[in-house]
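Single chain ahead, by itself, as C-alpha cells, in the form predicted on its own.
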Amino acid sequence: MNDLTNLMTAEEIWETTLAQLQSTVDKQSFSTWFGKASFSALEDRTFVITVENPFVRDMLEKRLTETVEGLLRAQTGDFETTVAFRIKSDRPSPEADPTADESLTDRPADRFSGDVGSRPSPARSGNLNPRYTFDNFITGSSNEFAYMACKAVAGGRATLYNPLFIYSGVGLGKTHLLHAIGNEIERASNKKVLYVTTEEFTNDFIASLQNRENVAFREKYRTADVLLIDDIQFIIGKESTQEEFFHTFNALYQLDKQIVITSDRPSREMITLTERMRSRFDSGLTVDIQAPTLELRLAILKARAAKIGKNVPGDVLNLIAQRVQTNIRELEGTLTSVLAMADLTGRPLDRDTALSVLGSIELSSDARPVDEILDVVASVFGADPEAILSRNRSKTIALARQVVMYLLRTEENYSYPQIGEFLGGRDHSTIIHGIDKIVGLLKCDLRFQKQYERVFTRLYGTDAKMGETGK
C-alpha cells in the first residue's frame, strides 16, 4: 500500500477515478453511463457503485469494468481492487453511527485500506458533504465574489441575497460552495437546511405523482429554512416539474426563506425556461465563477499537495497548472495521477513523469479544438475565418462570430474572458450581448435555426435539441 492511498479516503478515490474517465471518455458517453453513478461503500476490496437502473448497470459491467478497474488499481497499489455497478434498489443500508459528529476526512477508519471496509457516514441533515467547506475553498479572482456572496447568505443575509443564484462551468467549484453553505449554517444555527440536485426534485416530484404522495413532497421541500438546489439547468424543458419548482420557489420566498440556485449557465441561456420562472432566479443576486487564473491553480495544487503529505516540485506544480486550465477537479485528479505514476513505478516526481500523464490526458480529450469550430461555423454561413475574428462589422460575419461565441459558451464552457480573448480581445459585455442575440434567434428564427443545425451536426454528430437544451 503506497503512502498516496493511505491518506484519501475510498470516496476520493473514487472521485478522482471519475476525474480521469472524464478526460478518456468522450462527452456523451461519460454522461449517459456515468453522470447518476455515485460511489455507495467499500466492501473488501471492492468499491460499490450505485447506478440509476439495470441496462445502465448492465452495459457498464460489459463495457467499461477493466478500464474503471484499471484506474482504481493505479491508484490503490493493489491489484485485487474490484469494483461492482448496483442499482438503487440493490444498495445496502447501513446503519449510520447516531454519536459520530467528525467529518469523514478525520476517521482514521474511513481511510482506504485494501483489507477493511468503509464505515458508513454518519446522519447527517440535508443531504450535506461535511468535506465542503468555506476553510477549504481555495478563493482568487475568478470566485472571490462568489465566495464572499455565499459567505454573506450562511451568515443570514437573506433578504440581501435571495435568491442567490451561482453559475459557472463544469467542476470549477459551485457545488463545494452550496455544501458548505449548508455546512455552516447548520454548525451555527437550527435551520432546516435542504441540498438536493434538480434530478433528485424532479424524481421526488414524479414519485409523488405516481405514490399520490403530493402532501409528503411539499412537506419535504416547503418546510425548509434553506433550499439549496444543484444543477437547475437540468429543469428547462420539462414543463410540470417547472411549474412545481415555481410554487416551491414561492412557497419559500414569501416566507422569507433563504433559496441558493447554481447552474452550468446563466438563466438568460435557458431558452425554454419560462419568464416567470427566469424574473424570480434574477431577482435577488447573480454571481458566477470563472475559470481559474493560473495563481489560483497553482494556490489549489500546492494545497491538495500539502493535505495528502507530498513535497512536489515547483515545475511539476506550474507544469500540471499550464496545461489543465479550466476544471478544478480534472487539476486535482491530473495531480493525483501524476503522484501515483510516481509512487506506482519507482519514477522520480519530475517533469518528464508528469508529461507521461499530461500527454496521454491531453490526447484523449474530446474537447473540440477552437479553430475547428471557428472553421465550420465559417463554412457553414459563407465567411472568411479571419473575418471572423477581424473588427469586420458586416451582418453575416458578426452573426457568424456570434455563433461562435455562443458554442464556445455553451458547448465547450469557455469563460466568457477565455471566449474573447480568442475572438481577438473583445469584452466581457460584447460576450454576453452575442449570446443573447443567439438565444434571441434560437427562439424564434427558423431560417437560423437550420443554418445552426447544420453546424452543431457538423461539430458534434447529433441534432441540435433547442426545445430541451438550448443548445
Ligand code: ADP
The other form holds:
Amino acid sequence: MNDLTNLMTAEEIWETTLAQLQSTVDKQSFSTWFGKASFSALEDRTFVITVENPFVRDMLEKRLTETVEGLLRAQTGDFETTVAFRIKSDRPSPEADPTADESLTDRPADRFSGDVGSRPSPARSGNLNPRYTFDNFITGSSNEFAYMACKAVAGGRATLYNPLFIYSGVGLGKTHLLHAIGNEIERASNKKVLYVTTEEFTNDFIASLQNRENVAFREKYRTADVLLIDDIQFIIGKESTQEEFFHTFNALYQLDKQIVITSDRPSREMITLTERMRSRFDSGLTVDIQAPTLELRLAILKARAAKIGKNVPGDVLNLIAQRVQTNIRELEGTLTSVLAMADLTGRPLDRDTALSVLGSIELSSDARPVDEILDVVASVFGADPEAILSRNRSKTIALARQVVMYLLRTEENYSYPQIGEFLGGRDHSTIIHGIDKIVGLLKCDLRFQKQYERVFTRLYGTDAKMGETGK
Ligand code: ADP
Ligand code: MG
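Please move on to the form predicted in complex with this ligand, as the form predicted on its own is already shown.
Full assembly next; the chain just shown is listed first.
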C-alpha cells in the first residue's frame, strides 16, 4: 500500500473516517480533538495523523485510538490497520505560535484551522456542494418554515427576507439549505453566489491584515450578489472580525444583495455580539429548525436507504428513527453503520444487527454520575463542590464550574437547560459562554490542558469510550 495512488486512497479513507467521527462525536469535542488533525502518511499499515500539540495527541491516544482504528479497519478491510497520532514538527506559519500576533486575533479560537498567512482564497462558485439541493431536502412540521423561506429567497421573490437568519441545533439541515439556495440561484441565473463558513471569513480577514491585502479581501466579499455565511456563532468574541463583517454586511445590504446567515443559536443568545450587529441580524427574517418528529426521521431514513439502493426492512428503520432523535447527520450515520455492520460481518440486515450498533452508540453515554464529575473536578481544581454549585464568583471556582459544564455537555450529552438546572439554575447563555471558554483554553493553555487531562483520566480512565463496535 505504498505507491502514490494508494496514498491518495489512504487520505480519502482518513477523510471518510473524519466524516464518520463527526457524526458520532459532538461538535465541540470534534473541533477540539480533530479540528487540526490532518493525514500525513501511510507507514506500512499505520495511518499517521498529525495533530497540533502533545495534549491533543495524548487525549486522542487515550480515548479514541480504538474507535478510529475500528473505522479505518472497516474501510481498509485489514484488521491490522492502526493509527498513530503525532505532533507537527515544523510549524513555520505565524499562527503556530500561540503567543504571536495577539493583536490580530481576538481569542484562541481565531487561530483555529487557520490558513492564516495565506491570501484570501478567491471567490469561486465551485464552493457549493451539488449534493445539497431543495429536491432532496425532506420537510415536516419542524423545518417547513425554514424550507419555504429559503425557497423564497432562492427564487428571488423575497427582498423583504434580507438577511435571512436560520438557526437550529447541530445536524438539522442549515448547511444543506444554504447550499440548496446557492445551487438554485446558480442554476437559474448568472448571479455570483459566495458560500463561506464563518471560519473561512475570519481566516481570510486575518490573512488580509497580515498581508495588507484588504483590496483582495473586499473584492472577494463585496462583489457577491448572494452571500451565504454558515455558522456565524463562531464570530462570537472576535471583535475585529465582527467589525469587518458588519462593514461587509452593510456594503452588500445597501446594494440589495441577498445575505443568508446560519447559526446554532438565535442572535439574542450570541452574548458578546455587538448590539448593532445583532440588530442587523434581526432586521430581516429569522427562522428556526426544530428537532425532527418521528415521521420526519423515518421519511429521511427511507429516502436515504432508497438512494443507496438498499432494501432495509421497516422495523430496522423504525428502530433507528426511534433511537436517534435529535440530529439528522447522526441519524444517517447510524443507518450507514448498520449497513456496514451487516456488510462486513455478513450478518442479516435485521433488528438484532441494528441493535448491536445502537448498543454501542448508547455506550457513548454510559454516564458518569454527575456528582462524581463534580467531585473529581472539585478535587483537581482545589475547589469546594458546594461552592461550584453556588453563586460564588471567584476565579478558580468559576473555572471549575465551567469544566463541569463542558464535561456534562461533551461527555454526557446534557442539554444546556439540563446543565443550567444541575448547576443551580444558570441560564443558557452562561452555559454556552462557559463551554466556549473551556474550548478556548483546551486549545492553547498548557497548564489548563494538564489539569483537564487529570480530571478526564480520573473520570473515564484510559479507555476509549466512544463508539466501540464489534465487541
Ligand atoms: P447543520 O448545518 O444544521 O449542522 P447539515 O445541513 O449539515 O446540518 O445536515 C446534516 C446532514 O443531514 C446532512 O447530510 C444533510 O443533508 C442531512 N439533512 C438534514 N436535514 C435534512 C432533511 N430535512 N432532509 C434530508 N436530509 C437532511
Ligand atoms: Mg452546518
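Positions refer to the first chain, counted from 1. What you see is a predicted model; the values in this text were computed from it and never measured. What we label the rigid core is the largest C-alpha set whose atoms superpose within 1.5 Å from one form to the other.
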{"query": "N392 C-alpha shift between these two forms of 2 Å or more, rigid core reference", "finding": "yes"}
{"query": "D78 C-alpha relocation of at least 2 Å between these two forms, rigid core basis", "finding": "yes"}
